[in-house]
Every structure is written in C-alpha cells, then in structure tokens.
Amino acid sequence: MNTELLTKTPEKVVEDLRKIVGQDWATCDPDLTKGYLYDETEPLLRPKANPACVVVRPGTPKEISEIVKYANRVLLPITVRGGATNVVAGAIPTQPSIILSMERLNQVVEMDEKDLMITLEAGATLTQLLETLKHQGRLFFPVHPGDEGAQIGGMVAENAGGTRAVKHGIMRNHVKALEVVLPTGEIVTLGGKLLKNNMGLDLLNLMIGSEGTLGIITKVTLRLYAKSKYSGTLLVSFDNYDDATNAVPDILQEGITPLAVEYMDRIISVKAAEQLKTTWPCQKGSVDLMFIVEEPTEDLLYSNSEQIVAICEKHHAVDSIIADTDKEQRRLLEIRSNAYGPYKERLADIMDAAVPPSALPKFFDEVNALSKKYNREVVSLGHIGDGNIHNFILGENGKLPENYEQLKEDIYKVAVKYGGTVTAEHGTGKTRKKHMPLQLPKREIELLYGIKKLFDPNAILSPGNIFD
C-alpha cells in the first residue's frame, strides 16, 4: 500500500478526491476527521486508530465507483463507514486510509407495498426505515440489532440479528437485492424482486457479512411482512439458568414461536432498572426469560402465553408477570434494551458467542467455571432462543483483566465444542479474527481468503476486517 501518500501529502489526496465529490464532501482536517475514526468497539478492547486519514462523503453510486478506481491507481485503503455501531472496530481504520462515509446515500428508494418490498439507499438508517413503515400502517420489518442509528447498508455488511431472530432470523433472510461497488469500481446488482432465483452461484448472500471488504453496499431491497395485531410481554422467573434453557425447547417444539425470548441474570435487570430510576417488577428467582409474544388475534396471544407460562410451570419456574399494556411493554423493552448501561465504564469485552439451544445448560455450566477458575466476574444476557448469549466480561481499573485473553479464548473454545460459533451477530472485523481457526478449518480460511483475493486483487478495501 502507498500509505505514504496519506502520511506526506494528504492534501494531494482530498484534491484528488474534491475533483470526484466536490469541494464540501473531502477533508484531511484533523478537526472534522477525528470523528470518523472509531465505532462502538469497547474502548478497552478496541485497536488504535491511525489518524493519517482523510474523509471523503460521496453522494451516488457512481463517485464512490470513481473513489475506488482512483484508490486501485494509487495503491490506497479504503475503510467503508456506515452508522459505526459496529462493536468489532470494523469501522475503525489501523491503518492511513481513505475513510469512506456512507452518510449522504441515505434516501428511501421505493416503497412496493403490492411486492412487500423497501429498497434503500444504504446510508438510509433503520430508524428511517421504521418511520416509513409506521407511516404505510400496515407492513413491519423484524430485524432490529438494538441500535436504530444503524445504517441498512451497514446491517448487510454485518448480517445483523438481535433479539428477533428466533421468529424472523437475521439480515440474510431478508434481503432480496443489492447493489454494490465492486473493490474494483464495478457497479453491479446482485438478486432482485424475487422469492426464488436459482441462476448461477448466490454472489448475493456471499456480500452479505462480508463486513465492507468483498464490496460497498450502496442499496439494499428488503423484505417486508404483515404486522401482527396484537402483542404481550410475558417475565418468567427461575431459580437456575439450568430450568430456564430447559424450558425453551419444549415452547418451541409446541409450535409457539415468540417474537423474542431474552435470557437475562437477574443482577444485570435490577441494575439496567436502577439507572433508568425505576425498578424491576421480578421478586423470586435469579434468572428472567422475557417472551416477547405477538399474534394476529386477541384470542392466540392470551392463548399462547397461557401455554409459554405453563411449560415454565413444568420447568420450575418460580413467578410470571404479564406485562399487556404498551405503557408497561415499553418500560420491560426499555430495561432490557439498557442491560449494557450499568457496565459500560468497566466492560472489557461483551461476547456474543452462540451454541445449538439445546447445548445452553452445558455452555453456560462451563462459563461458570471459567468465571471461578479465572476469579473473574462474567454476567450474561442473550438471545436464548437461537441459542446467541452475551457474556460481559469486565475490565480491572480501567484495563483489560490479566487473564482476559485465556478467558476468552475458553470460552470460545467451550461454545465451538458444543457445535456453536465464536461469533453470531457482532461480526469477525478485526477483535475477532485471530480466533478464527478455533472454528474454521484450515482448508476452510484458505478459501475465503482466495475468495478476498478474487474480489479485491489490491486488497484495498477495509483492511484487517476477516483478513490480515
């Protein structure tokens, strides 16, 4: 790479830059640059950022196409920036670069109500996509990652999930068409307005989780569902994570899928309620599972939830709260959406490891211990449902713990024993990447890494995500 470029003669760049864009939408300035070098990585976890970069904020397809190309001539890395809630340092450039921020591509392309499609441009963010949805009334889309600062373009990139997945999935279950820049300046569009298309390889679902280095993602086209009419929000306590995991399985295997199913430690909901000065109306129990229940009749959701409260009945659950007004939901979703506050100023790292759901009791029996063997607190939270729980691990005095490295290197290795993955929704980026041979064969990293090559020959685009 001719990082030297960025180092020496950065002016040289941004004029470059200014003849792609115009004038206002390049800058080397330090002082409108510094914004634009880190995401939401854990500040004791994060990677440095290399503050030799300039900022170019393109506006179509075709300037970041030009940017691309001119970036291939002089050998340059581009970090491709959406909403940076990434919590990898996706978003983070380690080395100079060409910050590439998506933020001016942020229209709402289409509304296709008759083909239940959205498209989008990718800068677009989710809490615009929300809003358009509220204003049509009648469609919804079920991904929510928790953040609705997100970029669209950005929840592909990342194959975002949440808390909805265990109903909806992910990202890659809803997206439908892209249109991307290739690392070589292409513009090309990948899928369309179908519900099946079976022409050639699936080059479509290959850009999704490609984490910004196959490809910039400019629009997106995604599915959309009917809303359902009516919703609740069920607490179940227990007194052991053992009965609560156990219990799960047998909801599903009933044939209720809720909306959501949230394991929490007791210890993180008291606290989230206590910075938002109010409090968590569970008494019994060390453990919550919250079932978020949604349904198209009245009648199915008191149904369903009779049903989810007496199967945790079986499993030893000690109490149940229905929360079914929206004043009450609101305040349950708002303390679970908080479960990071408390930790914040001392997290290390939030993990967010995943096994099968039936191999929870085991996965979490094994953390335990390693929190004892290690002497180091680790509370937990997650999506139980799919089986993607996150550990919190803290830091020590404002630093990583001593021991945090083989910590969390045995908790991966406890989640990859079980059939599970060292990371479902955060991402690989650059924080994760040295685990992956704990998972990935040999054979297996090879071909992405000649899948990278093929794509992106310079290797300019986000370098350090997935690949060194």
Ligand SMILES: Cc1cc2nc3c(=O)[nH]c(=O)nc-3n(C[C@H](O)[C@H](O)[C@H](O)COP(=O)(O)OP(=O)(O)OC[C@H]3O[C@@H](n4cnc5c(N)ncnc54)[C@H](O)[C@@H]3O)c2cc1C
Given for the second form:
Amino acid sequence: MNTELLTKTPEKVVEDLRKIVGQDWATCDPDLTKGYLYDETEPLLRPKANPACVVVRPGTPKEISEIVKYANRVLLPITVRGGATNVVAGAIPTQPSIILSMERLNQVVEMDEKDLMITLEAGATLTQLLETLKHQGRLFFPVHPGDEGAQIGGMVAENAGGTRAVKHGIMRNHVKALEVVLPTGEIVTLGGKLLKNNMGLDLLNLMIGSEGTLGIITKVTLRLYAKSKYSGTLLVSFDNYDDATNAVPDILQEGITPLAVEYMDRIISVKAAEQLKTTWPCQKGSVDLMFIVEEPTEDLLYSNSEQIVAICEKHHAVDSIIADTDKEQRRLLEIRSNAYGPYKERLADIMDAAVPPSALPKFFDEVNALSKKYNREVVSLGHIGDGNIHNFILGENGKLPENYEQLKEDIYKVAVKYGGTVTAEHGTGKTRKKHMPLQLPKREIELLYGIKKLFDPNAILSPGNIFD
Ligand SMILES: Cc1cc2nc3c(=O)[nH]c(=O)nc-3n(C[C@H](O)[C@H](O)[C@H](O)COP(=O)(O)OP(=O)(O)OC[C@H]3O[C@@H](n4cnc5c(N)ncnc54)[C@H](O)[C@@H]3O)c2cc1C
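Next up, the form predicted together with the named molecule in place of the form predicted alone?
Following is the full complex, with the preceding chain placed first.
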C-alpha cells in the first residue's frame, strides 16, 4: 500500500478525489474527518483509529466506481462506512485510508407493491425504510437490529439479525438483489426481484455478510411482507435459565412462532428500567422471557398468548404479565431496548455467541462456571428463540478486566463445542477475526482468503475486516 500518500500529501489525494465527486465532498480537515474515525464498538475494545484519513462522500455508484479505480491505481485502502453502528470495529480505519461514506446515497428508489419488494440506495437508513413502510401502511420489513441509524447497505454487509430472527430470519433471508461496485471498479447487479433464481453460483449470498471486503453495496432490493394487525407483549418469569430455555422449544413445536422471544437476566431489566426512571413489572423469579406476539386476528393473538403462558407454567414459570395496552407495550419494549444503557460506560465486551437452542442450558451452565472461575460478573440477555446470547463482560476501573482474553476465549470454546458460533450476528470485523480458527477449519479459512484475493487482488477494500 502507498499509505505515504495519505500521511505526507493528503491534500493531493483530496484534490484527486474532488475531481471525481466535486469540491464539497472530499476533505482531510481533521475537524471534519475525526467524526468518521469511530463506530459503536465498545470503547474499551476499539482498536486505535489511524487519523491519517481522507473522507469522501460520493453521490452515485459511478463516482464510487471511479474512486475504487483510483484507489487501485495509487494503491490506497478504502474503509467503507455506513451508519457506523457496528460493534466489531468494521468501520474504524486502523491504517491510513480513504474513508468512503455512503451517506449521500440515501434515496428510496422504488416501492413495488405488486411484487412485495422495495429497492433502496444503500445509504438509506433503517429509520427511512420504516418511515416509508409506515406511510404505505400495509407492508412490513422484519429485520431490526437495535439501532435504527444503521444503513440498509450496512445491514446487508453485516448480515444483521436482531430480535425477530426466530420468526422471520435475518437479512440474508430477505435480500433479493444488490447493485455492487466490485473492488476493481466494475458495477454489477446480483440477483433480481425473484423468489427462485438458480443460475450459476450464488454471488448474491456471498456478498451478504462480506463486511465491506468484497464490494461496495450501492443498491438493495428487499422482500416485504403483509403486516400483522394485532400485537401483544408477554413477560413470563422463571426461577432459573434452565426452565426458561426449556419452555421455548415446546412453544415452537406447538406451532406458535412469536415475532421475538427475548431472554433477560432480571438484573439487566431492573437496571434498564431504573435508568429510564420507570420500574420493571416482574418481581418473582430471577430471569424473564419477553414474548412479542403478532397475529392476523385478535382471537389468535389471545389464544396463542394464553397457550404460551400455559406451556411456560408447565416449565415452572412463577409469574406472567400481559401488556394489553399500546402504552404498556411501548414501555416494556423501551426498557428492553435500553438493556445496554446502564452498562454502556463499563462494558468491556458484548459477546455474540450462538448455539443450537437445545444446547442453551448447558451453554449457560458453562458460562456461569467460567464467570465463577475467573471471578468476573457476566450478565446475559439474548435472542433465545434462535440460540443467540449476548453475555456482557464488564470492565474494571475503565480498563479491560484481568483475565478478559482468557474468559472470552473460553466462552467462545464453549459455544463452538456445542456446535455454535463465536459471532452470530455482529460480524467478524476486526475484533473477532483473531478467533476465527476456533470455529473454522484451516481449509475453509484458506478458501475465504482465496475468494478475497479473486475479488480484490490489491487488497484495497476494508483492510483488517475478516482478513489480515
Ligand atoms: C445499540 C445497538 C444494538 C444493536 N443490535 C443489533 C442486533 O440486535 N442485531 C444485529 O445484527 N446487529 C446489531 N447491532 C449492530 C449494527 O447495528 C449492525 O451491524 C448494522 O447492520 C450495521 O449497519 P451500519 O450501516 O451502521 O454499518 P457500519 O457500522 O457503518 O458498517 C458495518 C460494516 O459494513 C461495511 N459496510 C457498511 N456499508 C457498506 C456498504 N454499503 N457496502 C459494503 N460494505 C459496507 C463497513 O465497512 C463495516 O465493515 C447493534 C448496534 C447497536 C449500536
């Protein structure tokens, strides 16, 4: 890489980029670039950003293509930046880079009601998508990672998940077409408004979850669904995680698939409520399951909710609460959304392991044993319906705690032992890549590197993400 260009003559790079995007859209002014150096990775875990960066904000795929060709010519790395809400340092430039921000490609291109699809520019945010659908009134897009500032392109690049995967899956299940600028500058369209498409190998799915390493996504077509008319939120309390986790498969086997089934250690919910100056309604027990149920009729909503409670009672639930007003539902969801709030300043790491749901009781047992072994408090919440648990490891006096690396690695090993993953939805990025060999065999990693080389022979795109 020719990073001296950025450390010694950044003005020259800005001048070259301005020839592509116009005067206003490239800068190396540190007052302007500093806001582009970080993302939502926990501060204690963030790699140090390299400030020798130029920020470029293109307005069209053609301009992106020209920038990429330029970067290949002069050999400069590009860090792609969406909404910067990822938590694995994917948007942090750790070496002198061109930071390519997608913020100006933010239009809703087409709402296709007949085919139930929507096409957006990649820099449109989740908020924009939800607003568009609210305005339309009848259609629904299910994937919702916690931060609505995420861009649609970023959600595709991370293959985002969230609370609703148990019913609707993850981004991969809904992306039907992508327009992508390849690392060599060609613009390609992968997929189409099709439910079936078996031509060749599936490059569309290779691009989903590629974290900015195989191409720059410029346009996304998503599948939409009819909106359910009735929704309710249930809280069911248990004395222990064993009973809580064992109840969930029985509910799913009964043919009831809630929109979300969230597990929360009670201490998290109580603190999250306190921070919002409200109270968590459950008192009995020590862990809670939050069920969000959405159904096409009111009768079905009530009968399914009653059945969920009945099944939980068979698994020794000690209390249940139904939020039957919109106001109470919103209050509970707000508390759940604030789960990270009270811990934010002290968080060393939010783990993102997943195991097959049947292995969750054993996973919890072993994580608790590790927490005792290392004398470190670990609290947990997660998307229990799909086996994805976020264990919070807390920092100590503003630093990563002693034994942090060992505790983290041991939790990863437990997940992998039960057929699970180190990272279920947050991505590999820069912070989880070191542990890839715990999960993937050598040959698989070699193939990944081979694919990267084929797409990006000069390794200019999103250096440090997934690949060394
Ligand atoms: C409070 C909070 C809660 C969260 N909850 C969840 C959750 O429940 N589930 C979940 O899955 N995630 C969650 N996240 C993580 C995050 O919101 C998602 O990873 C999201 O998909 C990132 O989108 P973004 O636009 O912010 O991407 P960024 O953070 O900007 O980028 C993410 C990665 O994608 C690349 N990239 C971005 N845009 C493009 C593009 N157009 N083309 C190619 N590469 C691109 C970047 O280089 C980077 O590597 C949460 C984050 C926060 C802060």
